[in-house]
Structure formats: structure tokens, C-alpha cells
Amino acid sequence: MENIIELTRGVPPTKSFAVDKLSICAHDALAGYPDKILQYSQSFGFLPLRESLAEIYLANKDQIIIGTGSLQVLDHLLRSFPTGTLRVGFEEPTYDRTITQLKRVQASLLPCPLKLEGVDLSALRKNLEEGKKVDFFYVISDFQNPTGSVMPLEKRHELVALAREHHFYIIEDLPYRNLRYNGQSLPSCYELAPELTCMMSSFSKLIAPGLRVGFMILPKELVHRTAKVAEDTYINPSYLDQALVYEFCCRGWLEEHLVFLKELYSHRRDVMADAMDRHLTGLCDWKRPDGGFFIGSFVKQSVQADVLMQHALKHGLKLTDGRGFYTQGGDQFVRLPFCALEDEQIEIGIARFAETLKTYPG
């Protein structure tokens, strides 16, 4: 079928890129400090941007590592431990690429089911009570990828209390935190316990993913081991890309751009949620998110992911495999990104998804 609607990746639309402003930033960065951004340097990242982030997050600049996307800094952190030695808990479903990284370092996986009332930490608590060590717990506390959910405040306090009592670290992934469209912001785990939290975020969703600028604020005892892996991997990340981000932020353009992004994405969120109300009621369960890029849908009928995706293609729709967000199962989960699609594409895509479910074979 022609005109396939892709409800797959959560990518910013091209119209969200401030190309003219970034061109100015690139010119001024190259003209202003070429010796700093075109030469080999430290693996920690561009110092002015680290200092700026330190002011924003009330952190020590020496505990901030900027890398080629926040996911790579996470990979450096995980690789700083011997392969096969880590036990890591996380929400399930969760970001599929994090699961891939954890499997790559042969970590022992401890999934905790994500429910409407927040993550169920029973499995984590049981492991801890049995004396089993846990090194990290990974959480996307604001507008989670893939469900769009927000971790309730009481769950944040519960996780922090467990981390303090049992001496493990929280890895808090916050790429969507600034993309809140309604509701009140909650304290992050990092704000509740900075000494226990590896807080990671990026400028991919806020400026442009192609710049590949992400960062992590680490407890001081984890910083140098992570930076050493980064140094051994690529000596240093691209300072030019980081300088563009720094110039963009220094001019106050990020704050201006966020106003545009929130208007753009909140509208598309509403278009998708309204379409789901019309077409998917009775077929799926979901919750309208307060921010981010995604609406997580749980198909009520029994389906197999392979069959569902192939059947959807016959209806002109490409879906993401929900099993990638789980260690086991996930057939009935479908992540629906609204960020990159125009209104008509969203409307047609959701209608096709409903038709796919209504005509699902068997």
C-alpha cells in the first residue's frame, strides 16, 4: 500500500530545527574559540557548557560529563564495571536501547512492572531483603519512553529511600522533562538525592538530535572511571557540537525555542489523544500524557506482535515492535509517537490502527 503512515520512532520534526540561529552559533563559535573546539581535549566535554549546566542543576562542573548523546555516557558508565558484574533494576516497559546496553555488559536484569499508579518496586525490595546486591536502578521519571507516564512523587521518595538504605545508585533519564505541556513539575530523583543519582539528559529533543550532545551528572566516586572509558573510546567528543549548544543557550534562544516546541507538541498530543478517544475506545487502554513524545497503548485483545505489525502494514501503517521495551512479553504494547507527524497523518494513522485491531486475524 502506498502512503504508509509510520507510528514508529520518536524523532523531532525537521520544522523544529532552528537552522538560521544554529548557523549563527556555528559561525560565532568557530570565530571565537577555534583553538578550543577544533583541537583534541578532555573527555569531560566543553568546559563552558559544563559550567552552564552546573549553574542550572546546582552541581559541580567536575561531576558533569558531556558526550555524544547521553546514551553513550550511560554506556561509558556501565562499561566502567567488569562485564557480567552488575545487577540493574528498571521499570518495565522501558527504553529499548537501555535494555540493549544492559544486555551488552551482561548485567543481571531486574525488571519491575510499570503500572498506572507507578512502578511496582516489590521485586526490587524482595531482592534487597534477600541480601542480593543491586548496583543501579534505571528510571525515566518524566514522560517515560515508551509509555508517556510520570513517576508519582511517592514512588520517587520510595525509590530514593531504598537507594539510601541499600546503597545503590539511581540512573535517572530526563530527556523529556522540559517538554511538559500541562500539570505541575515534580521534584526529580536527582533533586531529592543528588549524591545517589546519575542524572542524564540531552539536547536532542530540545535543539536537534543530529548534534548528538547529551550529558550526565554523576556522584563524584563514579566520575573519573566513566571519563576514563570515554577517553579510551574517542579521546574526546565533538566540542564543536557542544559549542553550538552553548552559544544557543547563552543567547536565551533555548527558552524561546521551548515555547515553540511546547505549542507544537502539545497540539499534536491532543490531536492523537482525541483521535484515540474516537477510534480506540474499547480496543486499547491508554492515558493522555502531560508531556513528552509518546502515548503508550495496551491492546485489550490477545495479539502476537509479529502478526500485528504485518497486519498493520496491510492497512498502510508501520508500528514499532512492543516487545523491544520488555525483557519478556510485550506483544500487546504499542508505543504511539505523536511528535513527528502532521495532524492529518495522526488522524489517519490512529484510524488505521483501529481498523488493524478490528480485523486482526483470528
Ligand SMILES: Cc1ncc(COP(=O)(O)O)c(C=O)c1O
Given for the second form:
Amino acid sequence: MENIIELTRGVPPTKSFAVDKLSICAHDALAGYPDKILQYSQSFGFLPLRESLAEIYLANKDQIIIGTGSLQVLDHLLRSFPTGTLRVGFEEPTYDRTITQLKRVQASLLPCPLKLEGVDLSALRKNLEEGKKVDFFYVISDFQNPTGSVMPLEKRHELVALAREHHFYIIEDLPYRNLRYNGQSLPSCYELAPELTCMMSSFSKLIAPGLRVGFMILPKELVHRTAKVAEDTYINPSYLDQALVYEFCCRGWLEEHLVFLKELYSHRRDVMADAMDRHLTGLCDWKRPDGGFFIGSFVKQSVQADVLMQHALKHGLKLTDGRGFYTQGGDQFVRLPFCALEDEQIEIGIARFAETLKTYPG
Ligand SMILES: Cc1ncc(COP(=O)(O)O)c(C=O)c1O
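Structure of the form predicted in complex with the named molecule (previous: the form predicted on its own):
Expanding to the full complex; the earlier chain stays at the top.
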């Protein structure tokens, strides 16, 4: 079938890039302080941007590492421990690349099921009560990738209390926190317990992912080992990219841009959620998210991911393999990103998804 609709990638659309403004930022950074951004430098990242982040997040700049995307700082942190020694809990489903990173360092994995009403931490609690050590718990508390869900306040408190009592760290991944379209923001785990939380976030979804600028704020005792892995990996990340972000923020353009992004994405969220109400009621369970890029859908009937994806292609639809977000299973889960598609593509995509499910080979 021609004109396949790709309900797959959670990327910002090209039209969301403020190209003219970024050109001004690049010009001014290169003309203004070439010595600072074109030379080898510290692995921690561009100091003025670290200082700005320190002000925003009420943190010590010496505990902030900016890397080639936030994902790479997470990788540095994980690699700063000997391979095969970490035990890490996380919500399941979760971000597929984090699962890959955890497997690569041969961490032992402790998944906790994430349902529409929030994460169930009983597996974590049971492990801790049995005296099994846990080093980290990874959580995407706001507009989770892949489900779009927000961690309820009581769950945040529960996780923080467990971390305090049993001495593990929370890795809180917040790239979508600033993309809230309605409702009230909840305190992050980082705000509740900064001394226990490695908070990572990113400019990928707020300015442009190609700049590869993301960061982590770490507890004191974890910063230097992480920065050392960064140094041994690439000496320093690109300061030019970080200077562009710095210039963009200094001019107040980020706030302005966020207004534009929220309007763009909240509209697309509504188009997708409305289409789902019309076409998918009775076929899937989902919740209309208050922000972010995704609606996570749980297919009611029993399906096999391979067969579902093949069958969807026959209906002109490309779907992501839900199993990538799980360590086991995941056939019933389909992540539906609304960020990158135009209204008509979203409408057609959801109608085709419904048709795929209705005609799924039994
Ligand atoms: C939850 C989550 N964490 C991290 C990333 C990657 O961020 P960065 O581009 O800063 O590496 C993404 C990108 O999709 C994401 O969804």
C-alpha cells in the first residue's frame, strides 16, 4: 500500500526548529568567544550553561554534567560501575534505550509494572525487604516514554521514602516535564530528595535533538566518577552545541519557544486522543496524557507483536514493536506518538490502527 503512515518515532517535527534564531546564536557564540568553545575543555560541559542550569534547578554547578544528549550522561554514570555489579529497578514499560544501556552494563533488572493508575512498587519493596540490594531506580515521572503517564504524587513519596530507607538512588528522567499542556505540575523526585536523585533532562525536545545537549544533576558522590568516564570517552562534549543552547536561553527565546511548542503539541494530542475515542473505544485501553509526545495503548485482545506489525503494514500503517519497552512480553502494548505527524496523518493512522485490530487474524 502507498502512503504508509508511520506511528513510530517520537521526534520533534522539522517545523519546530527555530532555525533563524539558532543561526544568530551560532554566529554570536563563534564571534564572541571562539577560544572557549573551539578548544578542548572540561568533560563537565560549558560552564555558563551549567551555571544557568544551577540557578534554574537550585543546584550546585559542580554537580551538573552536560553531555552529548542526556542519554550519554546516563551511560557514563552506569559505566562508572564495574560491569555486572548493578541492580536497577524501573517502571515497565519504560524507555527502550535505557533498557538497552542497562543490559549493556549487565545490570540485574528489577521491573515494576506500570499500569494506567501508576507504577506498582511491590516488587521493589519485596526485594528490599528480603535484603537484596538495589543501586538505582529509573523513573520517567512526567509524561513517560512510552505511556505518556504521570507518576502520582503518592508514588513519588513512596519511591523517595524507599530510597531513603534502603539507600539507593533514583534516576529521574524528565525530558518532557516542560511540555505540560494542562493540569498542575507535581513536585519531581529531585525536588523531594535532591540528595538521592540523579535528575536528567534535555534540550532535545525543547530546542532540537540534533544539537545533542542534555544534562544530569548528580549527588556529590557520583559526579566525579561520571565525569571521569565522560573524559575518558570523548574528552569533552561539543561546547559549540552547548553555547547555542546557552545563547538561546539567555535571550529569553526558550520561554517564547515553549509557548509555540505547547500549542503545537497540545493540538496534536487532542487530535489523536479524539480520534482514539472515536475509533478505538472497546479495542484498547489508554489515558489522554496531560503533556509529552505519546499515548500508550494497551490492546484488549490477545495479539502477537510480530503478527500485529505485519498486519498493520497491510493496512498502510507502521507500528513500533511494543516488546522493546519491556524486558518480557509487551505484545499487547503499542506506543502512539502524536508529536511528529500532521492532523490528517494522525486521523488516518488511528483509523488504520482500529481497522488493523478489527481484522487481526484470529
Ligand atoms: C525518556 C527519554 N530519555 C532520554 C531521551 C534521550 O534524550 P537525549 O536526546 O537528551 O539523549 C529520550 C528521547 O526520546 C527519552 O524519551
